[in-house]
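Just the one chain here, laid out as structure tokens, in the form predicted on its own.
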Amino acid sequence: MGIFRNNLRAELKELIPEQQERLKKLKTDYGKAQLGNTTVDMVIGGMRGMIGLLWETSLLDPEEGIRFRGLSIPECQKVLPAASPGGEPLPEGLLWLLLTGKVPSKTQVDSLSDELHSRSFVPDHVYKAIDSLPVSAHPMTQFTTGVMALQVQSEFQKAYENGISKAKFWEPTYEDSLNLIAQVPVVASYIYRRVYKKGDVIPADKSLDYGANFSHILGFDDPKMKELMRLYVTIHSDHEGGNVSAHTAHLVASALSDPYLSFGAALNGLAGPLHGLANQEVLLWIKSVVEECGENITTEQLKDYVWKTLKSGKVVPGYGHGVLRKTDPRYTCQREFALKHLPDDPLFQLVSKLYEVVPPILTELGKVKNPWPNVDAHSGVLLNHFGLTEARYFTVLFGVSRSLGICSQLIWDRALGLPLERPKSVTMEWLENYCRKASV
């Protein structure tokens, strides 16, 4: 394992005094200055739009999408290694992008591969964790439990308690966060075979990329399904610092807690459903179209189920976005996906119909700031297409992609010194003598 753990290791290990330096150099030079201003309804609107974190690995412009170190999705794949010529990226050359902000080679990306099956073992308590839990209990409960019960091998933790110097802290958090990459989708898919197929686990197939090992181990063989899987591990891997699973893993690792604490917590965020939750949503509601209107509906029958739904004060799930003005780059290379392996399928072309239908819908209502669709909108219906039906346990699957951006970003967070993370509160009185203030 050693010539492979020291490949990637090594290739970090060059690149954080330079980086460390930079960063050094930028407080030194302007520490001062002024990144914009903070207004009260940033403040009452959970920070929205405020720039307060620091965060490598990817960044999100509102008008083009998600950039992963500078690289636009379509760029991604067009540059990153496939399995084969033409084919979708491989995750692993994702996450050398996201730690390095290198383009790997394929021989790079395969004894990462290499590397990540051999830290795939999960101990025996972890299994028996999840057991304790009613097989009932929603798929993201098993899967933080099962995180957590991973965290009694923590390297960092041990680290510290031995008194690790701080220079040294972002070693331990490769290992622990390597380690996390290579067992989560271990612990989700004996979830998903604990809770779906009646316990009937299915050994891991060391020949096969981490995205394509994933499929098979959740019991999906087609080749096309590896393909979506390999697609799907990219795409929902980082989203720029500030979502909430991002966010909520950069401030409790801010406080030293380890990555397996860090990212635990990062997954009952994502179990919330105004964020990963949300993928589950959209599947359900695409499904209540059909059955309600069949499958050849109208457009002029969607429109009328698309007003129901938002009169009965709910929302169409799927669409719309915090930060995005436009849309969702990740809906986009999904839909390609689909055109190309599932044209005919008709919850897909139901989908391309509520395309043409939601967002003029939402514009004329007009209190949406961006009627169009994210990511979410795509992803179910796709894994549907494949035989994953189980619309409940679609987070986990983006619990399993995020975190590759999460402990990327982690173990530069160490490697880089970033301290605890500590904005400050103020009250609504404090708010009011302020603006009072001020407009006098």
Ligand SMILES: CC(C)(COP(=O)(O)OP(=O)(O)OC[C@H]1O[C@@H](n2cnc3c(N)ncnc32)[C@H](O)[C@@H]1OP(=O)(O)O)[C@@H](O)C(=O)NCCC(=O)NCCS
Second form
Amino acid sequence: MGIFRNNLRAELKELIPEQQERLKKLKTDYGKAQLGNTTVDMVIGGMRGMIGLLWETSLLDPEEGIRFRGLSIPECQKVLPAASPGGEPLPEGLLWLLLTGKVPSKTQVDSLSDELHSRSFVPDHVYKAIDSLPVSAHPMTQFTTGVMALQVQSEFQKAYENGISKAKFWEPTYEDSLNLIAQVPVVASYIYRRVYKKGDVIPADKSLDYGANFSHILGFDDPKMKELMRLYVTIHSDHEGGNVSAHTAHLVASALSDPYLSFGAALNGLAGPLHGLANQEVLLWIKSVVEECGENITTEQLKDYVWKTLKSGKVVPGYGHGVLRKTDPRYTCQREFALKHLPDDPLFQLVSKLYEVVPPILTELGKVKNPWPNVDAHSGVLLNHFGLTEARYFTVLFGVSRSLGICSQLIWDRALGLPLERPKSVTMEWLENYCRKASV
Ligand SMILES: CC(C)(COP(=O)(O)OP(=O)(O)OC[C@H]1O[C@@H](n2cnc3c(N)ncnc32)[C@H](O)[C@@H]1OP(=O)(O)O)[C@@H](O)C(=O)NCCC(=O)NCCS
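Having seen the form predicted on its own, I'd like the form predicted in complex with the named molecule now, please.
Below is the whole assembly, all chains and molecules, this chain first.
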């Protein structure tokens, strides 16, 4: 690998002792401080609201949405370097921010783009592993297969086998993480071209940044699509630590499984319809609305369709959230992108209409805690507009983006020496006995 003008690894090396001290002090000063009560509802209800994880790269506020190292999405759009002035943030800049907590210069970001290109080689056996699956296999299955095949190059695994000391764990984790982040767009685009474009693979353009090159190797060279891909990768990268994919990676990595193993596990969680697969479900659902009612659907027809979905025992995809209680700012910035670049797109107009129609209906149901749209309610129609119409593929794009947030945190997990995760589980009988005794 060549020498790059960025000093990302050196910056991290400098930051790590500070943060290790900070954690040590936190433990000494406040190790026994209470952070709230655990209720039976929390134990049964998927640990909602239970504080149980350390996750440095981002924090989610139920009302305000995500902040990456303290910066909201509009703030990131303002301060992170863009390909051209006023454009969407470059994902490499966000990666730098997630890793260091600092906003990088354009020169640092450009150098990181070059470095990622230099790390992006994917060995032949990875393509062979993917090719051994039927073309009809879900793209997410092909993607995890590709990531697992990449694992054979893990620097962390090699270093561990050679007896690396715990104090240095973060270093091969860093190498694996940057390699993985660089390689996943190549694997992902291979799958797209294999499944939808007769295997006609497009070579990388090393003069392009991460988002633009990803769009290019998928087969989309419209400058607006490249901007969309930069925005897409940036906003899907991280959503604090408790969501299924992030938590899975953190859990698996806590066993000192390397970043490939941990990220592969995360992807399997992302492939679930209540999590990352929702972006696929949204576009399919919107297309089913158009198929049944046409593009010029009236508000009344749309209301009826939403009720029909709910009455058949299904969820309205793209609405609701485990933590958020307002419109997702990731939805809002995609809406702004659409208003700027594709205001007349009929499916965008349908998405806008849904924004008016769905929340009052979900509120009327009485049980939905958040009737507002999430990130997945919008992304599909944007991709569809630029020709990426294959909804079954969308979660792979989400997965590529997630590599940035998950890998950044995994480096910190090892730098901070975070231990094996091992929460306590109990049986229903245990809960019944405990609560009976407690209420006497
Ligand atoms: C995201 C999601 C899984 C969060 O689940 P949650 O934290 O359990 O949400 P809530 O506490 O609000 O759920 C309470 C009830 O409302 C229902 N509900 C929540 N969102 C709903 C939606 N969009 N449509 C219909 N019902 C919904 C739940 O299914 C649950 O019903 P139940 O008690 O009969 O099981 C849920 O909102 C959902 O399924 N949304 C649609 C899928 C989606 O967009 N996922 C992407 C998330 S980023």
